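The chain that follows stands alone, in the form predicted alone, written as structure tokens.
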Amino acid sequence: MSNLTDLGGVVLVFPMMLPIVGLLLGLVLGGRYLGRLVLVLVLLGLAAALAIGAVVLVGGEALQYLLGDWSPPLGVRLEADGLSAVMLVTSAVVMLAVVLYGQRAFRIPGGESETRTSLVFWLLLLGVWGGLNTVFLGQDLFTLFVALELLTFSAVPLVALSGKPETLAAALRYLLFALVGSALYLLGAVLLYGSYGTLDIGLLAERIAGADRWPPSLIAAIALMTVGLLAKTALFPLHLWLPPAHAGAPPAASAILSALVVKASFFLVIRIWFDLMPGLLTTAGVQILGAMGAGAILVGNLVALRQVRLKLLIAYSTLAQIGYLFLLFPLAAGAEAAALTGGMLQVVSHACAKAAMFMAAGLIAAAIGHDRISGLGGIARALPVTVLAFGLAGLALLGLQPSGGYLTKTLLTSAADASGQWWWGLVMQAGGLLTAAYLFRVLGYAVFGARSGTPSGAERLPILIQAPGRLQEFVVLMLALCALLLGLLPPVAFDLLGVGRTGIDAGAVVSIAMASAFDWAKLWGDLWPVLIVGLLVLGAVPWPDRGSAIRTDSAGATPSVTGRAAVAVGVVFQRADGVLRHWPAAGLSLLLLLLGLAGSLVFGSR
């Protein structure tokens, strides 16, 4: 095995310097050529993952790379196990998926100037491309904030690459919150740097495993480098700068951002409560952070119901979605298997379904030009790979047979029942059904919502102004399929998860939730509650000979009962999210995390 290791060593360094190479070459070539050189560099970032991933899947071992030869606490160590080859991995396909759509978006036609705009989309995309993998690769916490550093002034200016006002307050928004949790995790790790003399996370977690009792300086240190992590991840409540900017960011941005970019600081939270310190997982502060993950999947989710803007809808969408993720600390302290797998299968999932559904409504607003849902009649039978593929996503995401989505249900959900904890599948469930609440409603409209301005019985089509492009639309549909067939990979792939970690066969309990997922009962069990849920949506929007109810506003949009009485429940918890997202409510927020998550940790040390 040695000579894999060798490999692997050295195919560490590619992913990493691939962005660097570009970055140096951008700026020379200009932005007219950089798209095609970045979408060489990301071929190659893939095949580097692929072959980082193989490596360690095949060998059953970590892989780890000492730059400049020095060992920790000199020197740097890069590591990929299981966990990091798949997020390498995932991101290398986003980001290609993202790179081949762009080649139109930022494309400058021959004998135009060349703008500013299509030069700093591809140089910031290739920094936030070499951010995430020093997120993934890294192994010391110093290294880790310099990426969550070049991650953050690589991402922000993506949010506001149109120049429009909105954006730029939404970017400075993201900004300043994302300086806070820098901030507030550069200070916990001086603090395990002053008690241990090291920021090595293997070196680290001996030493703090050796200790009789946790210091006052580790409970810290934890807690503010949690709450930093947090913060960036827009974790409810915390999540004040994500729906603007997300909504506002180009299509090819919000994809970036809702698939990779806000998983980085999961990551990281991964790596301190599993890796740093494994003992963190049986206190208190594992249901703090199961909280806030059913806070968000609730109230994320019936806001979404609420939004008249398409991508406002995605963005409340991947606040959701995120909550799920935080549901695997609380359960993995009875089924550390079960949670951690589907925990990870939920950023892969969510990965490609969410880029998919934010790159399909790139597609629609430019085709129509606007993206009210309200005014989306027709568009089904004007662009039906578009919106097959975002409804493609969207069923991804419900966690419908044999979805990236199910088996992230399905894991989390046994993983609940085997620790005892029944209350979070509860919660599981119901966000899976407005999931299809919301899904349902952007399909109504899509398919048998009459066209705005038009009267009954007239042509319905809508007048495209920018028709999507075939590859545009192809890279789409594949990434929602990934996201939709994701069940259907052999169970030893899954293995990959497990690599590095006692106790974890992802394959085994991947095999478990997938033996019975195509059985009848099984399949009409699922399917059942979602019927009823599209029959009442489908029942609220305003069918073609309904074609005076369009109306740009959603209340006005539902007519039945049922529209209503959502509608009604969606303006409380929209009125609660605006409060939440105020300056002052989202400070009060941390402090009141900080002073939990730091008493749940006194409470629970040895």
Second form
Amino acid sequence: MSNLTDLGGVVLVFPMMLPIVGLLLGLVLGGRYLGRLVLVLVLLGLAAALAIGAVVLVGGEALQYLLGDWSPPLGVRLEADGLSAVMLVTSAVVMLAVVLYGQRAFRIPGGESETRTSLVFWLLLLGVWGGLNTVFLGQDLFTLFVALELLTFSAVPLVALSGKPETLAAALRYLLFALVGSALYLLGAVLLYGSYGTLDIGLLAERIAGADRWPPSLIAAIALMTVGLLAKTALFPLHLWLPPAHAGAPPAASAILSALVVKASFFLVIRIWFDLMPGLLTTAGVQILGAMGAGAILVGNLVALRQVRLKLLIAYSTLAQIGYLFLLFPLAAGAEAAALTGGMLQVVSHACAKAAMFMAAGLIAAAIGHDRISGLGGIARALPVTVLAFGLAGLALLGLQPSGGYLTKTLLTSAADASGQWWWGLVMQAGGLLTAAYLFRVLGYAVFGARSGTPSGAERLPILIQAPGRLQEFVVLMLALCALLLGLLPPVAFDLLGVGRTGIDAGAVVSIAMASAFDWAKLWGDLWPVLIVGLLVLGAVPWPDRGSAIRTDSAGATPSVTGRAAVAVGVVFQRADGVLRHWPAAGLSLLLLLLGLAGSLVFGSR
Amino acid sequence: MNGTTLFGLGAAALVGLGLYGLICQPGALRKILAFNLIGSGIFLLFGVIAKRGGGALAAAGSGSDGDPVPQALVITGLVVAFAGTAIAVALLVRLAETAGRSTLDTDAQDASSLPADANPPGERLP
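Which structure goes with the form predicted together with the partner chain, now that we have seen the form predicted alone?
All chains and molecules follow, beginning with the one already shown.
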């Protein structure tokens, strides 16, 4: 390796170093000033991430750095390829937004004494950030294990920040299930070390590719690591911990948990299936992953539609959006470029949109003192910017032009067509329409709904307990716009995704997808099903003069026949979700998944 | 059957017992203990792999009959498992103090019945 690459590689140390510096200084500074320090650190981190992205994009190859100049198999190697660079930049942007939002939410006014919550929030935020960056840069399976644990141990207490019993229970459940996941991951890593004598992903990939056939220990290791990571990603049906944890955390923490933390373990699944062992993509295992993704999309969206509380609705929406990510595995066999680009764009777009949604929900809940969807009446007039941001983020999620969600849907659908697997495209269409349904349900109540407590609608504006900060609203709006306008970036920027791997020309596939995005026929074709769903849902929202807002606390109190059928379907899915979220059911699906994946790999190997 | 195989089987049995406990025991403390059983099994497996030798040093050309790398890893693994257990127990103690219960499975359904009146935690009133 040339000296130049070594010099360039040093920049990889900064994203890992800055959070740790902050953690150490934070204990000295105390909660009052820590928020400002974190802001400075995150700005520096964003600069470092952008620098890494620029160097990787211009250089056209992955950046490497050997810690202490020790090379693998004993040394630890950091590497930033295109995917790492994209994830680093995305997490820095979302971090910046959350830190700006948190400046007000966790401020300690001048005269008051410091609170535990403030200090702990900032410290944990730094821990999450450090864990994320290490996951994105590490190339050593054990380093990645430690990074995942740093991430989990920082994310879990964020859930229980308020100290209320239900959030404590949610955090404990999250922690225990995540610990199972990391135990399985570690078990797989040990097996790999025992078989191949190294933990470096690059070296392992060479040694695995050189073998004639896959030994049982390798198959067991891959199945264990994958399932462990899926448990941490909360892919359906291993999602028992996600809804209460993400809904119970403070809004700023929910944004980070939903936007970034679950993506870290997904990123490692990509590392394993694409980098460590590309041969996996031709086995039947990809169909299992795809089927779980499809299940997540359908169940997550349908159960989201039934939720009474806004934050739980958004949490279930996260569950569904995670499903899209896993559709890229079955599609990658036939059309790797489109599938991988689509999947990674979904990561970026969902990160921005979901963080915006959670923070918007936080502003709404802080303003009116609750987040019951049926009680949102009139909030659109009281908090127009916040509701606008929520709506724009929702449009990005359901995939309207030119959002990242649109690119994801178009790319994955074209990959599905190219590989002759039309059914995944069908699932995506259904998912988009269901997303539209719950988005319109929330917006319908926010714009047209009656204010709860005044059935006649005499008093149209809700009483604001706490007005949101200007900066907070602005940040949320900016994040939503990031997600919505992602497709307008120049195609060169998307080329970053393909750096470091052959045959991925992300810029080209994106420009093909964007070329026809604004044709009238295409635009109309995408828009009319959404509009019809919107009208149907708005018809079901109780109007102010009907005065039924108080009685109907659940989604589907509609008198029509179709309404009843929809309610019945929703109830069935909600029951199924409730059953699957019990420990024994989740544990059983975990074991079945392990066996299924291992079996598919046994038959998939030569 | 030599010693290494015996220890390997022991490790497998520990992991299996731990998984059973985690899935089937309703009490949170038992789940935490079960996680520690899994952890012990995995760490024992580290020992087995170290004893079998080879590994990174052999690949680098200076192999001996024992491999020290897994021992270095297992220390980190122990610290991580200890930290995880500590957080879990701390959460459990708080849960028992505030809610007076120590099981997790009863509230699988009550997520949608969380009290909706309160301000989101962490937000401060002006």
